[in-house]
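Heads up, the chain below is alone and in the form predicted alone; it's given as structure tokens.
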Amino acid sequence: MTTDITPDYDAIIIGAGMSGMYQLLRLRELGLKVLVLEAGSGVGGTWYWNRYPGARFDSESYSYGYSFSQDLLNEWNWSEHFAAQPETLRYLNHVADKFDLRRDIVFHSRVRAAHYLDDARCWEITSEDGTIRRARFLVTAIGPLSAPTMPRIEGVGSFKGEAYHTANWPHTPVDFAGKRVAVIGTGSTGVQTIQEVSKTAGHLTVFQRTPNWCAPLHNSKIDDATQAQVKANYPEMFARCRETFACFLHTPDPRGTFEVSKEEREAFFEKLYASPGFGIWQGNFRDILVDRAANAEITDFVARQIRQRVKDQAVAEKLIPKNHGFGTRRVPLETRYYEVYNQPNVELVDIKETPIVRITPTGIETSAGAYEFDIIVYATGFDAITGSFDRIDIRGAGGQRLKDKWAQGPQTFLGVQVEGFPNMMMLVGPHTALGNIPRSIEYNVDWVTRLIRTMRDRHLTFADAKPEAVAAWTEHVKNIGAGLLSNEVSSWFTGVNSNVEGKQTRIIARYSGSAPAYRAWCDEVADKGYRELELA
């Protein structure tokens, strides 16, 4: 009978990426037996993982790092202002070291499935190895953006040269060095590898289906004054990450773009194209974003950007987007992108224009005729969002799958739980604010420890979101993203993959609002004794 069952840990976390990280120290504190269970051989999820040339922050370094430690912000030196992988790495292991959590992780550890006991009231993971452990509580530390995926196209897997995913980088350098290398994809990672790639291969082919609007980053060292001065601000900078809509050092102005003259709109434009950052998505006028007129401006200006920065106008055509505009698709930051268009050893296929009829041992062919590599880097995404839960079998009471209950798309209450799946937590899950996301990781597992040390205080076993709760919570994320134009476009934010079968309908994955309004809404929620939680 599982009514025998007692459970081997308090809480079981599935993965050691920055919110895994976090929530073990925060449950650690108190006192409570916590394991996470993690799938590849280090901490650091998506820093650890996504090694390609290239990868690097979009937020400013100061802003992504965690705000919970005084001695940590104070003892931490970053080198940019937006850093590289190696550095965020050494980073996130630095944290682990300094915070002794690896003691409470199990590495190479994939988890297979997560099954609700019900009598028991805990949870049963089983890794792929088979290993069979339970806990009281079960949290997701799995990411919006870990769960990549492969073109369906035919004869992938038959090239016999190398072939990477951006997401399954080698932790052995790639050299590209007077190589012939294709990449598929010019989404966020695509656009930063290629940048690299770039800089050695003997010949790159890029093979884009679906150009994005991207800006540049304008990146640079941090001398000893700036660091003095960024460590000084932290305080400030982090009150005002908490305050500004998607918790980024930027958020809109609060000028209308018709509110002012068309030459103060170009200067404007012209401002933000030129700073650092996400200013240009993220600080512009309050209505670009909504409105189909203003955001038709800025859209023209970027356009008129890429123009003058790529020589072959035939070439900059292509890379201008034609089916969504300005922002509304996340923003990928380049440094000098467009310009390696303008290189003799970089050509770009327009895959719309001749489709890539399969990849061969030897390359790729197109409607178009052939073409041999030595490299492939498929730059191709992840199944984002929804993805990295469908890839584990999670049932929740009466053995439901949790795959089937989020078939139409995913229902939750705050992002945080699921009806149905009692005492598990998600981190960063459907439904939440994402925005600058350790922003979002550090409130998300605040808000998970407070419930469960309120259910230990009490003396509680069982934690379920209300059916009401849930219906009235994804009514409210639906209504609070209407009228945006980014959930009009089909996009990773919309939870559109068309390398996944059955995801090709556009759903409402996140919390389109602000994260001060998302916080307030969670905080209420916590003030009043979690009316909507069923406990016991």
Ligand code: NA7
Given for the second form:
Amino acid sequence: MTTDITPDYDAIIIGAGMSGMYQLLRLRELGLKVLVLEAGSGVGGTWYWNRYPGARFDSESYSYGYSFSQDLLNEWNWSEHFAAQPETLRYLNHVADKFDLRRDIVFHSRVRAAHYLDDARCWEITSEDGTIRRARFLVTAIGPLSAPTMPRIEGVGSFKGEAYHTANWPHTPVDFAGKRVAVIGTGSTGVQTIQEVSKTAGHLTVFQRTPNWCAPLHNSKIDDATQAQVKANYPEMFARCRETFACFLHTPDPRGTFEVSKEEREAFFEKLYASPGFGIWQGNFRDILVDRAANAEITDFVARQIRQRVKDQAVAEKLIPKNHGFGTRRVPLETRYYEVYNQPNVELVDIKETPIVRITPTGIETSAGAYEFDIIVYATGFDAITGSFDRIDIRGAGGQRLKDKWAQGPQTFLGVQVEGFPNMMMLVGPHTALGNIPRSIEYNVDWVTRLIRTMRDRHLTFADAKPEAVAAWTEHVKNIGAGLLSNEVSSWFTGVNSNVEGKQTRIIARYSGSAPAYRAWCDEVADKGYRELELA
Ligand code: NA7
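If the one shown is the form predicted alone, what is the structure of the form predicted together with the ligand?
Let's see the whole complex now, leading with the same chain.
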């Protein structure tokens, strides 16, 4: 290594969301010089950007917060079992204050490019304002759902009224009272938005392309006795999250769908449908997400619930998905979502039947006619998992572009490293276990911290994944997803986004094995001295 360039920082972290904040804390504890570059004006990532009406957790609040600080657990009171976005953002600001994180975060600093300098063994990171900084390690904490996408529809941008993407929501309240409102998109975000906007809008028109299988959230306030119980049970609760398949409190029932009688099955589904949170998805019979016949049973059950809840059966049929089974896409959790369609101020437009032709200065034109609106809400989702990487000009050794490297889908080692991109560590990147994300984040951060600590202790300045390790991990991720019905369905889980050039084909974007298995694999790599990495 011959160079006169010395890095300004030991590590630069991109993003001050949940993963970037925790990574900052951990690397600071090592005594390293660390900086976080954040595009927004505050901390919080997902919870900073997604301020749309109705945004809230679908995981139990207490299972979602950080677990690393007993003090933090003791002092923070979640007000609801599934907290709303303003409370979560307050929580993350509280964490930033408590651990004095802001002094190492540069806000309003969106990263435009990150180039690896071969000779200097460091990363040169350029922000949109042109500022250049160099760091030995680049940690991407940019989130799997942080690159919002607008629909590719003629005339988007020509609308003269108010228009918002849910992930770029204004910081001042939007008043829907009495207004003519359109919502495009019926994923988890659209469902939460629709429920809320329908309460005050003069008229709400929902433009639905694909219905999703939604299930009741059953949210409630946390009373004092429960609060005390939650706090007393934190160790057991986090231990449970460490053991479950996807780090939720819910985990599959050991029974198969057809191992019980029809009556028992129906009663179990009823119980899950009446219970809070993701139980119906994550705590159902063990085979509903892999066995077509088993999946058909729960699918039929949920379809019957929708028919019961929606008065107009023609509308109910439109709300029932026909092209995928229950749980094979992310299940939106809802509160009276289906009842919204019984309201006189709400109309459902099935744009598979009558496609949107264009957005006009006054509204939306479909093949059936023109609609006029005061406000259009785009709940059209994200260029998920790899999109946030694609939006940064990331170049590794020899100047190769990450976007080119991943043209046929991501190739990673443990979802943390990419061969040819030395010293770049990804937090909740492609090929990692997502699930209840903060639980995965804490593990990911601790793993990266251990690697960086090991390198520091051994005076190493270079870590790259070996090609054979990447090939083996990528193959493992592919194999572990085999047979999973969700991998046969187009959604952000499979990297499909109709609004992004080149992302119409399904890929294996997530690690879909169990979180404990993922951690076991990663632990073994670290315990055995990182033989899969080239260290120098
Ligand atoms: P999703 O789940 O990707 O949903 C996006 C929605 O927008 C979905 O209903 C799409 O229909 C619809 N969409 C996207 N583009 C268009 C166009 N061009 N025309 C009409 N409709 C369109 O994103 P969310 O934000 O709801 O949720 C993402 C995750 O964030 C969520 O799963 C949580 O984990 C948090 P489609 O289904 O593609 O036909």
